[in-house]
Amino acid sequence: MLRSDPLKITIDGIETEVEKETTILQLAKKLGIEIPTLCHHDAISTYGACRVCTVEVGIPRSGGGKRTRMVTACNYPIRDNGLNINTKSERVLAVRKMILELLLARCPGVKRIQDMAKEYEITESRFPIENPEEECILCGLCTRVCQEIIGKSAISLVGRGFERKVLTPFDEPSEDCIACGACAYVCPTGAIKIVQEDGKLTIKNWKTSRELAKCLECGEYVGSEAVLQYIKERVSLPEDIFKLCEKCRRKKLQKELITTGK
C-alpha cells in the first residue's frame, strides 16, 4: 500500500503537517498542546464518551470558505487538507464548561472532576444533583479494557439515559471476572472499589471475589488465584514464576546469578 503525502493543517495557530487518519488528540500530544481529556487511553480503542476534549474544527468547502464543527479530539482523525482547528476558542471554552458542570452534577465527590472544573473556573453547577455518592461518569473505559486488552467482557453497559449502568450480566457475580483489577486502573474517577481481605481479592462494583495465591517462600499473597492461571495459559514461563512474589522472585534470580556466575 502506497503511503499517502501529509496533510497541512494548522492548529492553534500552528501551520503543521500530518498524517492521514491521525486524531486531533495525537496531534495535540506531539505538539505539546493541552487538551483535557477523562475516558481516554492510549492502549484502548477511543469512544468519545466525556465529551471534554471537545474542540473547533474549520472544514473547507468545496466553492470556497470553511464551515465549522465542534468535534471530539480523541476520535476525530484527519483526513483533510487546510483543516483549521482550534483548541482553545471562546467557543471550545463554553462547551467544555457546560460538559465539565454537567460532570460536576453527576459526580460532586470526586476530585478530579473538581479540580478540572476549577480550571475552568467553576466551583459549582447549576444543574441539580441526583445522586452527591455518584462517582461513575459512565466513559466505558473499564468496559473497553476488559474486552480489548483482557479479553473477558465480563462487565458492559447497560440500560439507557438516567437507568445507564456498567454492571456484570444480570448484575450477578461474574464467572468470567478474574479480579485483575485492569478496570479499576483505568478508571479516571476511583469508582471501581478492590477489597483485599480474608484471603480473597474483591471488586465490591462486580460482586466478585477470587481467592489469593500465597508466596511459597515468604507467604505474601502474589495476586488472584485465576488472575495466575490466566496468565500461565498464556506466557511460557518457568512454573515457580507464578509462585513466588516479586521480592522473592529476585532474591531467587540474585541467587542464580551469583551460583552460575553469569
Second form
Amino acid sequence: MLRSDPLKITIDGIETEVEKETTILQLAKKLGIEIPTLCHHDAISTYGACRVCTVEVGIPRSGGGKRTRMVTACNYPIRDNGLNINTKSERVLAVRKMILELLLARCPGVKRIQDMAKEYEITESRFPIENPEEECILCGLCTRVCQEIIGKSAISLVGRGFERKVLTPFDEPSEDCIACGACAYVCPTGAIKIVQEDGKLTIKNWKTSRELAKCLECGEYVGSEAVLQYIKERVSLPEDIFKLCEKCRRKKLQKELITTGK
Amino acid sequence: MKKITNPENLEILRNSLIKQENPSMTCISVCLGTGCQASGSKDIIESLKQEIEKQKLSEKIKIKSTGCHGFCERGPIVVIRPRGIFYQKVKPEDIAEIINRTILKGEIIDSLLYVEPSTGKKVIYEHEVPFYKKQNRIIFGSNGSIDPTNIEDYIRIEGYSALSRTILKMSPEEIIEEVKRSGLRGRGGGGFPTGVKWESCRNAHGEPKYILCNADEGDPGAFMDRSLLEGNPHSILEGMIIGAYAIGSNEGYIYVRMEYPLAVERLKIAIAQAEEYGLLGKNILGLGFDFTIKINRGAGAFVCGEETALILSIEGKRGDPRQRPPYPAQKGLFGKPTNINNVETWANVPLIINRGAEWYSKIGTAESKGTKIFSLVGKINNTGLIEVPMGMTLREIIYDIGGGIPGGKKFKAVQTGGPSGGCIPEEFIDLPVDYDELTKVGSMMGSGGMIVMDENTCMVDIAKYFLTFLADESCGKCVPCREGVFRMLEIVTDITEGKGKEEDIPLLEELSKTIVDTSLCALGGTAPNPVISTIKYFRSEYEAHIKEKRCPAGVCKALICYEILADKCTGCGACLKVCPQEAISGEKKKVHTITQEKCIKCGICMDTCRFEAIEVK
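Alternate state requested, the form predicted together with the partner chain (shown: the form predicted alone):
Let's see the whole complex now, leading with the same chain.
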C-alpha cells in the first residue's frame, strides 16, 4: 500500500504529525501521554471492551466545525486531518471514573482495579458488591491470547450480559488446553490461578491439569508435557530443549563449548 | 414452470396472469398471518374448503390465504372480494352463513361487521374501516391480496418488474442515484440514507461483496418485519436482487430469527420459486447477472440484530458487536465489503424503482421520506400493524387509526423505538413522527415499535421492564453496558420496591451519561433511553416512589395495597372465593375485609368484584 502523507492532528493541545491508521493509543504512547488500559495488549488484537481508554475526539466536518465523539483510544484509527484528541477532558475523566467505579463494585478485591480507581479518587463504589470473590473483569485477553497466539481456543466467553463468563466448553476439563499459562500471564487482574502440585500443572479456572516433564539430568520440572509436545510439533529446536531444564542446558552447553574450544 | 429467460417473457407471463384473473369472480381472502393464525384462521380455511366442496362451488369461489392484513386486534379477518366486504373475528361456525347469505344471496351479515367504537356505526367495506382509512399502505397493502406462497400472485401485481427494468435499462450507478434521490433511510433503526450506504459498498475495495437482509427483529411488541416476510417475501427478495446488482454482489444472506418459523418457511418457498422462475440464481432473466440468497437462522440473541454481531453470527462465531470503523461496507462478512439493510428497507426498493424517486420523495417530511410501518400495541383499541406516511402526528396514529385508549382511560405516554427508545408524554401528542422529531424528544424511530400506555401505567415500572430486557440481552462485552445497565436495573428495581434513596435519580443520570458515551454498540448506547426519558418527563413519579413510598399509578406491588370499600361492598363473597391466599374474610351479605399480611397483591379480587368495591391504595 502507498504511504500517504502524515496527518496533522492535535492531542492534549500538542500539535503533531502522525501516520494514517495509527491508533490514538499508539500515538499517545509515543508522546508519553498516559492513557489507562485494561483489555489491551500490544501482542493481541484490539477488543475495545473495558472502555477505560475512552477519549474525546473532535472530528472536522466537511462543512467546517467539529463533531465531538467519545472513542476508545486502543482501536480508533486516526484518519482525519485536523483531528483534535483530548485524553483528559472533564467528560473523559467523568466516564473513566464511572467505569472504574463499576469495575470496583464487580471486583472489589483486585489490587490493579483498586489502584487505578484510587488514581481517579475512587476508594469505594456506590454499587452493592454482588460477589466479593470476583476477580475477572471479562476483558477477554485470556481468550484472545489462547486463540490468536497459542492457537488453541481452549477457552471462550459464554453467557450473556452480567452472566458472561470465561469457561472451557461445558465447564468441563479441557481437552485442548495445554496448560501453557499464557492466559494467566496476560490476565490483568490475576483472576486465573495456576498451581503446581503432584507433578502436575493445574489451571484451576479451567479445571485442567497437565503432567509436568522432568529434566533428565537433575529431575527439576521443565514445563507442561503438553506444551513441550505442542512446541515440538511446530518448530524445529534442538532436542535438549525438551529434555533438560534451563540450568542443565546451560551446563551442557558450557561443557560442549569448553570441549570444542580445546 | 419453465425458466423465464428474458424480460419480455416475464411481461408475457404477467399479462397472461392478469387475463386469467376473472375480476368478477368471488375471492375470499383469509388472513394467515401469525396473529390471525393464533386466533384460529387455519380452521376457517378448512371450513371454507369443506363448505365450498359440499355446495360444489369451487368453480365460482376462490379462497386465498394471505399474509397479515395488519388489523390483528380483530382477527381472524376475512375479506370478500371484489366487493371488499370486511368480516372480523370470524369463527369456523360462521362459514356456512357467509357462503349461504353473503356469497350466494349478496346479503351482509351484521354480526361479523366491524363496529366503530366511538359512534357505534357498523362498517361494511374494508376501505371504509377507520383503521385502514388514514393509512397509506404502499408497502404493506399487497399483503391482504396476494398468496405469499405463490410467486405468480406477486408477478401479477407488478412483481419483479422493477428487477427486470433495472438490469435491462439502468446502470448500477443510476440505480444508486435513484435510491439516493428517493430519500429512503434505513428502516431498521439507524435511519442512515440507503443510497449512500449502497454507494460506499459499491466503491469499497475487495471481492466478493455480500448483501445481507437483517430480519432479526427483536423489539418486544414489534412484528412488522415478520409480517412482511410472511406476507410478501418476494418484495424483499426483489429489493435484495436490485441492491445486489447495484452494488456488484452475487451472494446474499437473510438473517432471520429462529422464533419466526413461518417467515423462514415462506422465505424458503419464495426463494425456491424465484429460482425456478429464473428470477434468482444464475443468469437472472437471461441478462447475465447471478445472485443467490441463503437463509441464516439466528438463535435468538437480541444483540445479533446489531450489524457487526449479525455478521459474526453468520460466520458461525459468537454474536458480539465489534468496534466500527471499519464499517461493514469496508470490512463486513468474511472481511469483505458488505451491505446490510433491514427487511422493510429492502421492501421499499422495488416500489422506488417502479414509481420513481420523485413520486416516493413526495411522501413524508423534509428529511424522512416514504412511509413507515409501525406495530401499534399496548393500551390501544386497534392493536395491529399500520403503515403511515412519515410526519403523521402521534395523535392521528393513536386516536384516528388506533381508535384511542380502551375503557375510556387517559393517554399517558407512548414508547417508540423498541426497548431502547424513549417514552413520549402527552404534551408531544401532536408531534409529527419522523426520524428527527422522535430523536428531538429523546426517543427514536427504531424499527417501528409503538407501545401506548394509559393512566394506569407506572413509568418507573415501565423503565424497569425495558431495563430488564436490555440487561438480559446485553452481550456483556463492554463494561458500561454489562455492568452499567445491570446497576441501573438494580437501582430502578429498588425504587419500585420502596427501597429508593434520594441520591438514586442523580446516580441514574450519571450512569446514563457514561453508558451513552462509552458503550461499544448502539444497544448499550441507547439502553438508558427508557430511564432518561421517564426521568425527564415523569420525574414526579420517581420522586413519589422514593420520597413518599407511593406508586401513583397503583402498579408497584410493594407500594400498594388493596382495600374493600365498606359503602360499596355487598358481601357477595365473589372476591373471597377467588382469592388464592384466602386473605379475604367476611360473612355473607356483610362487608368483607382483606388481611394485608396474607395478600400477594395479585389483583384478582378487584377484577372479580362487580360493584367496584375494591380499590388500590
